[in-house]
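The chain below stands alone and is given in structure tokens; this is the form predicted alone.
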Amino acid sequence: MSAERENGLLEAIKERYLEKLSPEIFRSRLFWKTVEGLARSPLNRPQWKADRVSLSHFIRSTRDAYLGKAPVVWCNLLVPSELVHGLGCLPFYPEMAAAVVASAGLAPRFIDRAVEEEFSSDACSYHRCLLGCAVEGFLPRPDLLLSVNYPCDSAVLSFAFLSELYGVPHLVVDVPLPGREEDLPLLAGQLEEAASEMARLSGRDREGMLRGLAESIELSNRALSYLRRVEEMRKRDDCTLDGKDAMGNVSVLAGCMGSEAGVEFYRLLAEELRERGCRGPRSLRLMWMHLKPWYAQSIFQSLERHGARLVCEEYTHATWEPMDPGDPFVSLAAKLESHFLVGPAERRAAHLARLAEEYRVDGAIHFNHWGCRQSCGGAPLVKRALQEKGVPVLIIDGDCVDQREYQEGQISTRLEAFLESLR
């Protein structure tokens, strides 16, 4: 979704709720009535027609959740969807959740609230927000907690404060390191721990379990069918679609596929890029490496200044092949396996500068999260990666979702001066 539309329908929201914002508010039908409304809202539109389609998505899972529906399981960044809606359960990913409240300008009340309960200053913001936002009562109750060890210890161990907090499961599927394909079965057999107790949950037998398994991961091959012809436009084309809207669809990503939005998403977005065409004159091509900050900001305006575009982001790729719906927890397992964050950080640096050789760039600009080890921490190993390829690369310091972090005056002359690098 584009940050301005997004933003839009936040502040909507927020002129209504602001003054009587109370963990109440979100479990009240009206609300979300309200939510529903204002989102179809032709002032609320985005610009994109496959946006409107994980607009409507996010607000009717999350407003299920809220209203206890279905099961609800909280998953981190890595845990595949698929498993989650082929059970018939509502996957709800709270670190997203501290992305949409960033967008608000509301993070720093939960991040100074999780500080009370003393978690330190020093661990990464999206989860100090999100446990800031727990301990209010403002995240819809989970019935399990299901966490994967990579791509960082963030989630392991909030999910473990929060199975306390909440009384419910917490599940830890711990990968084995890439290229050992004698450890593949050990990860099925995680994932099916964890789709048994989903199934559990949801009351599903086996027979039921397997079956809603193979039509999810029937989805999740058509939605990649269509998002490889969106990427396969945008390495090819100058194309309309710009890397700062684009860095959103890391949620669809992750919580779409395995659904029938997931599937209509990436259809609409491959035939409007199709319909829309080349931008026209050839911009500066950059590469965007972690996160955006999810606040207002200047970042995006001063690209657009010096005719600079981001033609690719680090979090909206797939890796992994076509799965096999009658194996679906070797094919999940092999999925989880691909993923470039899983291993060493040599694998994300080798993946990062494969990125760029395929997508053109004329450079690279890394955001270092505050407080994101397994990012800043590689940073120097993808700066040489790229590097070695020919591609200047620009670290950025600054905070995803604490605004309070941000130095704007700092950013935009190191910025400013990388783009004029560039020419």
Second form
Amino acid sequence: MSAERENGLLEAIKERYLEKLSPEIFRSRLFWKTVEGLARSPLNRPQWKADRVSLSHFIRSTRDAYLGKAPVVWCNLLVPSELVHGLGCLPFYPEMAAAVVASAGLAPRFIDRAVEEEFSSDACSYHRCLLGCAVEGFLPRPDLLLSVNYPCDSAVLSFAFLSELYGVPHLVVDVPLPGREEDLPLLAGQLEEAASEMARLSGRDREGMLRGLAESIELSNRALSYLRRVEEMRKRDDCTLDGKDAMGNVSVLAGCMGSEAGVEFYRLLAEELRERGCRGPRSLRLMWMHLKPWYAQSIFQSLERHGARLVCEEYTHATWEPMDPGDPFVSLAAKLESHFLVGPAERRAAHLARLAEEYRVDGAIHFNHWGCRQSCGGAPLVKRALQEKGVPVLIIDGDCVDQREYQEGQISTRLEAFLESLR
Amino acid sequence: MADRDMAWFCAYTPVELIRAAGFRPVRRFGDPHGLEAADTYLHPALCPYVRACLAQALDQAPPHHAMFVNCCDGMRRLHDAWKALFPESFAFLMDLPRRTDERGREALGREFARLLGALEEFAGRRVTPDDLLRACREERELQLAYRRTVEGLWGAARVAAAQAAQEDRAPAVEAADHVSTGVPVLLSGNLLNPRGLLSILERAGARVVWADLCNGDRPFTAEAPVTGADRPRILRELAARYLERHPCARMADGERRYRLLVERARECGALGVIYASLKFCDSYLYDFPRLRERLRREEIPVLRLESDYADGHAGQLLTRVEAFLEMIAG
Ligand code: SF4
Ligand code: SF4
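In place of the form predicted alone, the structure of the form predicted together with the partner chain is requested.
Below, the chain from earlier opens the complete complex, with every other chain and molecule after it.
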């Protein structure tokens, strides 16, 4: 579910259910009826029409996952959702679930539960949070766990634990390092293996599998063409979509590609961006790197006070080309391989430098999420690459999920100083 | 570093290929006491071994030829920083699959071929199948020599001998290193400083009979020699040997790893397991709850410790270790 954007809704759900919060609630039809009702009510005031589409998609598929309406496949951020949608399974992205839990302000309890299980507090809190939720029985039971060896080690490792917890198989997809085109067939083979496992779960034969995948890839291509339009429009001066909201779309980019909702989401967003036009005067243009603290708004308020806008974000842009529905595994392998987090950090740095240039940013902020070896680890290199292009960079330490680790004062002092220096 | 020295860091580095191409593979252990020197390039919440290695290299004269394994986020970041800092030196990032099955062997065999190609190009010479087989034989000799050397050696002395072998030098074993007292335990983890945490374990009265560390016994566990008539076959077989070893926690076959660990503990008469790992190594952070569960089922007691590699404060762990040893020896 795209995170804090539906806060009014989240608050309403919390108000009704917080006292009774238990794993059973999520398995009750009544609960989901109420949630769906609330989502349609005026309490849900999405800023963009498209947000209604993604919200109802995620509510529906999460409900179906809890109620066991189709096989549930847990995926980490880089698992191409086309693969899962195309096989009639329900993709569930527990890292995204952790972001939702965080935006509801409920993460600490689950993080502590994982630490009780002896998961170290030096580990990424997305994972500690989701592990705590899983151990307490709060998440929809998986039928299969599927992880890709990027962006980070955490997913592969925590899924291995979950595989034992739930007694279900865990498939690891190893994406080869960049520059090894001749290894793409090996990657495609692994994706095919995962697809066959899912086809077994959903009772599809090979023909049904290929048909389903062709459909989901068609849908993904259509969503991609709208997404490209969105990207073009966001390059304008003072486009009305701000990155603090757009960042929630990481869940759409990860989980809705290959579904009708993905197409509809980006179609509506492109349409509304065009209709709303732009607003002046020209603000300071910033790029956000890694993800944001899902529970905190103050950081963005200080950006606003300084007339700064986030014009692009690391995680919400397309990095792949349209795919061939007739050749699903090779296409999806190429999509995976094209991701900027696959391989050395110079690839990530190049992605960010390209965004900085195309979106004409005046500065960039890297949010160092505690325990994220891949992003914090690469931050110094990224910083240098951007500085070489004349883009000033601010690195702030924090935690996207655990609000207790948020040093309000320290962050705002550094942020203010940075913004002053850009003026 | 000498011109022919090729630094390496992860125990999955195919040192045979480095040797066959005419280089001298030398594992680096870094400077555990000067990590801060790496701060500008690597975040302080990254593996201290990785940071220690970069800190040490910053202090040494070029060349900085090195070969990296894409085994974890930390190592990948070490490669990134190294390449940016020492652009004139040879640097190769070798992929390492997580799977150890047929697909894993195939992927690793191909990766070995790529690495060998890069080494040949850099060395300006062609490596023949004979060169490869010779290097494999030499490496096997070294491994067997290690196993002979460590008979009757425990703990710090054992790990120091393993490190010497990985640094391509003869171990200096003193008669005093052969001690036979202490409570027998199996030590499991990533990589530990023999002069740090390991010496604390000894002071507390532990006799580490097997060191499941990547700078301990783990890399010396491949059994069969490598054969094969042509290059692709030799490389595939070599890949299989690497994947057969007692696995590191970053590999996907956790089940096999736990089984081997339990068997090993029983075989060498360990009364318990000390699980100690370097801070910020995700592979071991996430592994522990699963392993603990498995050991509980097997009724093998386990103590968990953490190390910052320099282990300046490890003395504080003394009482915990003593209490554990007392409990298992009880
Ligand atoms: S924040 Fe970093 S470590 Fe955590 S799940 Fe995301 S990429 Fe992985
Ligand atoms: S702990 Fe494992 S992955 Fe890390 S260096 Fe050692 S063998 Fe390689």
